[in-house]
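Just the one chain here, laid out as structure tokens, in the form predicted on its own.
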Amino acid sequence: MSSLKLLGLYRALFAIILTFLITSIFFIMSNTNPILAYYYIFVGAFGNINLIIETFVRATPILIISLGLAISFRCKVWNIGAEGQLYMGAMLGTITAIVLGESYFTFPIAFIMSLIGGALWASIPAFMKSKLGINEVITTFLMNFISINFIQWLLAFPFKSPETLFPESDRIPNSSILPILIPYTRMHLGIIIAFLLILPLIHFIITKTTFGFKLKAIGENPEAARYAGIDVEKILFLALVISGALAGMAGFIEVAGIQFRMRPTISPGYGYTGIVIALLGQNNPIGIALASIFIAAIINGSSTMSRMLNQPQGIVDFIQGLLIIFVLASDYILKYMSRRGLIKL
């Protein structure tokens, strides 16, 4: 294993271990056995076949978003707007499905429109970044609020369901609903699409294509990449747009596989969770897949832990926050330990 890959593995493990250590201290301070807490989290995520499926259901939108973020992060374009891009893609896909109605073409067209919705929303900060040099962290983050609030208005007024009278869309037609693969579970086709289609496709793009090589070259040294003839601004634009397209896809798969309506609470923060996953997985698709399942297990298992031990379910947000901090700090800590001869990289 190369030193770079070894450093990435150490960084992820180091962040996870420190996160669990700090979380354990808070469990102890609240008179809770941390080993028992982690046991209930594990049981709540993998205790039986239905719980395992629910963990993969939760991991699916997170995985798709994180794979998109990995593309932009590899060239140091920090897309913080996946949450808003998810909402835009989900909304456009839902509207398309409802307008087309029952048809063999409803799902594929709505699916494509969800990609377009996320891509178009991402293209605005992408243009600002590539042509105007405006920091994408600020623009993508602020556009989350515009997107979410705009869609809340759409669902409260022009696209409000006349049947339920709640701020949500009509139910999408049956022809656009993803089929259930295992009866009496929520194992829908979107899980297969995410893990067996999107995951290997993004892995191929990143590791085997010229585009993937350009992403890496720009991420390591944009000026050297420009000197080598790479159109840096074009690649930055495409990376952010592709990232947004995948976020939009994740949103519509959540609608077509689980919700069946567009709701203002379609995402519990998947766009932000995707940032944690991409960083924890070191922008490597395989690492991202494992990290997606890991975080999904913590999210799902925490409800069981909360119920059994009377602990706040908000521990999930606490764990995610710690992971971001330690992933960002671990690189410097590990390199320092390597210079001191404590570990070998």
Given for the second form:
Amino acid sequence: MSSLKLLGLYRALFAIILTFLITSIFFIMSNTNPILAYYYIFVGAFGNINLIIETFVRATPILIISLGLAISFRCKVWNIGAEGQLYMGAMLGTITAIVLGESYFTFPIAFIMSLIGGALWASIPAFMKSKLGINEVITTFLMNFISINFIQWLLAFPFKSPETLFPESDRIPNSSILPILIPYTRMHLGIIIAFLLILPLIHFIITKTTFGFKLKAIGENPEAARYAGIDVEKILFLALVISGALAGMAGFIEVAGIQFRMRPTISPGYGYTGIVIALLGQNNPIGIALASIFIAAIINGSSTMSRMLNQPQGIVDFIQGLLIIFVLASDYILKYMSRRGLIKL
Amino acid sequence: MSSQIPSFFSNDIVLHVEGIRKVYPNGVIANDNVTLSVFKGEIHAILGENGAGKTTLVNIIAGCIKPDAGEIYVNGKKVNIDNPRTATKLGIGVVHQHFILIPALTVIENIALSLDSGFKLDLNKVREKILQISSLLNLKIDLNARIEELPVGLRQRVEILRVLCQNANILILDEPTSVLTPIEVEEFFRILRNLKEKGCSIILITHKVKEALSISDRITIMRKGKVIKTLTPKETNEEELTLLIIGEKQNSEFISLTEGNNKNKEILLLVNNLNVKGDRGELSVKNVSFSLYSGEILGIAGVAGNGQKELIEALTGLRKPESGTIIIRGENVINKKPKSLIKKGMAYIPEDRIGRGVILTMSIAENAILKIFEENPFSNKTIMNRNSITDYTQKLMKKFGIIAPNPNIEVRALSGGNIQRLIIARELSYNAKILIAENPTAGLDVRATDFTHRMLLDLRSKGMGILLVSADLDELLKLSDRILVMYNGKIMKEFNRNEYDIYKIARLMLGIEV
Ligand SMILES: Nc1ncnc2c1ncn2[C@@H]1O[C@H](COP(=O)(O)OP(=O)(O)O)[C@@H](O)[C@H]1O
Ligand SMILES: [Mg+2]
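Could you present the same protein in the form predicted together with its partner chain, rather than the form predicted on its own shown above?
What follows is the entire complex, opening with the chain shown before.
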């Protein structure tokens, strides 16, 4: 393994260990044995085949989102708007499916429309970034609120299902629902799409294509990339739009695999969780796959842990926040340690 | 203590540096046994060519970099200036070559930032202090203006006010006039004289002979890191100073170049009335016209900052020109992107090797194909072919003598000379006809410099047209068939090889009309 990949692994492990250490302090302060807490988190995530499947169900949308984010993060475009792009994609996919009704084409067309929904929504900040030089962190983040409120309105009025009391859409046609692969579980086709199709595809794009090469060159030194003739603005635009498309896809897979209706609550912040995962996975698809399973396990396992030990479930957000901080800080800390001769890099 | 200077503890000497030496990690000896004294209430000019080591000396006195040897005395006491704060406390105020103001903040806020005002920010107190100082010196400035709204001349005034508010009585100004218009220079000199009357000592760094003569009480000349001489304006003149700055040069140094192949010369690049704006929106390239022929090296001489950077960026598509034409093989390529210029056969060896020339965190192989990765066999435009990239790079490394264990090593592990070889190798990878070489040997050691020079001459004999932009006059005289002298954005004069006159060229570079 090259030293660079090794450093990436160190960084992630380092962040995870520190996070667990600090979380332990909080468990101890609330009179809980941290070992027991982590044990219940583990059991809750992997205790039996059903729980394992549930962990993968949870990992699916965040994997797709973070793979998309990896593309934009690789060229240092900080897309914080995956949450909004997810909602826009899911909404457009749902509307398309409902409008088309039962047919062979419903799923593929709705699926593609969800990509387009996310991509279009992302193309607004992408345009502002590449043509006007406006910082994407702010625009993508703020657009989340616009899209989520807009969708709440759509679901409360024009697209509200007459059958229910809640602000939610009609049920999507059966032909657009992702088939269940193992009966009596939620193991739907979307999990396979995410892990066996999208994951290798993004891996291929990043490592084997000229586009992936351009992303890396721009991310590492935009000035040199521009001088070498790479159309930096175009790639920045594309990277943001692609990450939007994948977020949109994640949203629709959530509708077509789990919820069957568009709801204003389909994502409990997956767009933000995706950021944690992309950072933890160091923008490397394999790392990201592992990180999504890891985070999904913590999310699922925490509910078991909180039931068994009477601890707040908010610990999940706490852990995610710490992970972000430590991944970002790890570079400095590891370099500091190696300068001091404490570790060898 | 090594002091043998009799007047050493004289009350008149406010600053004395003794035996300062600085060798940069890349081996450049920027300061070599530099010794000089500054009297109370004098304007002391330090005069020298680009790269003479002036800025290095300033940075050492300011506590920004650590010298390898030498001592600094302030008011007769030996001091250890290990960081800029210490320098400030000792009353040394520095206005750096590159301003360090925050554009979005107002004048008063910028000055307040640099004052040690404790936890609570009392803008009124700062305002009082600034007004007191500015009225004393008759310096007019709108304290509530944001820095970004101010022209360069006024920004400089803010910098000066800033250091004065820190109670500096030794003021060091690094190339302060290079950003000013002639009228601003006059106003600026008036301020300096005022400061001097108030008892400030001023060190004025410059490469402009005329200015040094007109304003200073004493002039110290630096060349190649050494102090050559200190004298007063009365006992010298422009001629002598120019000589001292550039040093003795043998005319025989530059006659060894073989005559270029004069037949079958074609115009590769035709530039007409080109105007280009710089980063601050000022016109940096003014009505520049020239043509570059095949099989020649056309030198552009000039002190850095006279429009060369903007000219190069316009030619390579990195900067949008205001007006004019750039014609390559009959086609006007103005406003074309770098990629189409590369396609048209334009190669470029940038001065900023680290920032622009290579991507340090990518491998040798990835850098080697940075301009050709979309060509066969490196990719089919979509999918990269790693094997052929590795093979190609291995051959390239052998051919250009790039020393590294394998092509997958990150470029940051290479030495400066090897990085330059890699850049040259890459620029020659796509059969370009035109090569722009921007200070191609700056910071390189003797071996790498020699390699680069040989390479350029070899390419010239193969019919390439080379635009050699260099601040190193020796290099230009040695290599170029023709030299254009650039000063203040304009081409001052063209010299053919048989007309080379080092002093004429040097004087033109310094803005002295011949
Ligand atoms: N940070 C640095 N690292 C390596 N070399 C440097 C550095 N800064 C300056 N140099 C080299 O030191 C020499 C003196 O530079 P400098 O002090 O900036 O000269 P001046 O201000 O007189 O133009 C030059 O050859 C320059 O290339
Ligand atoms: Mg300098």
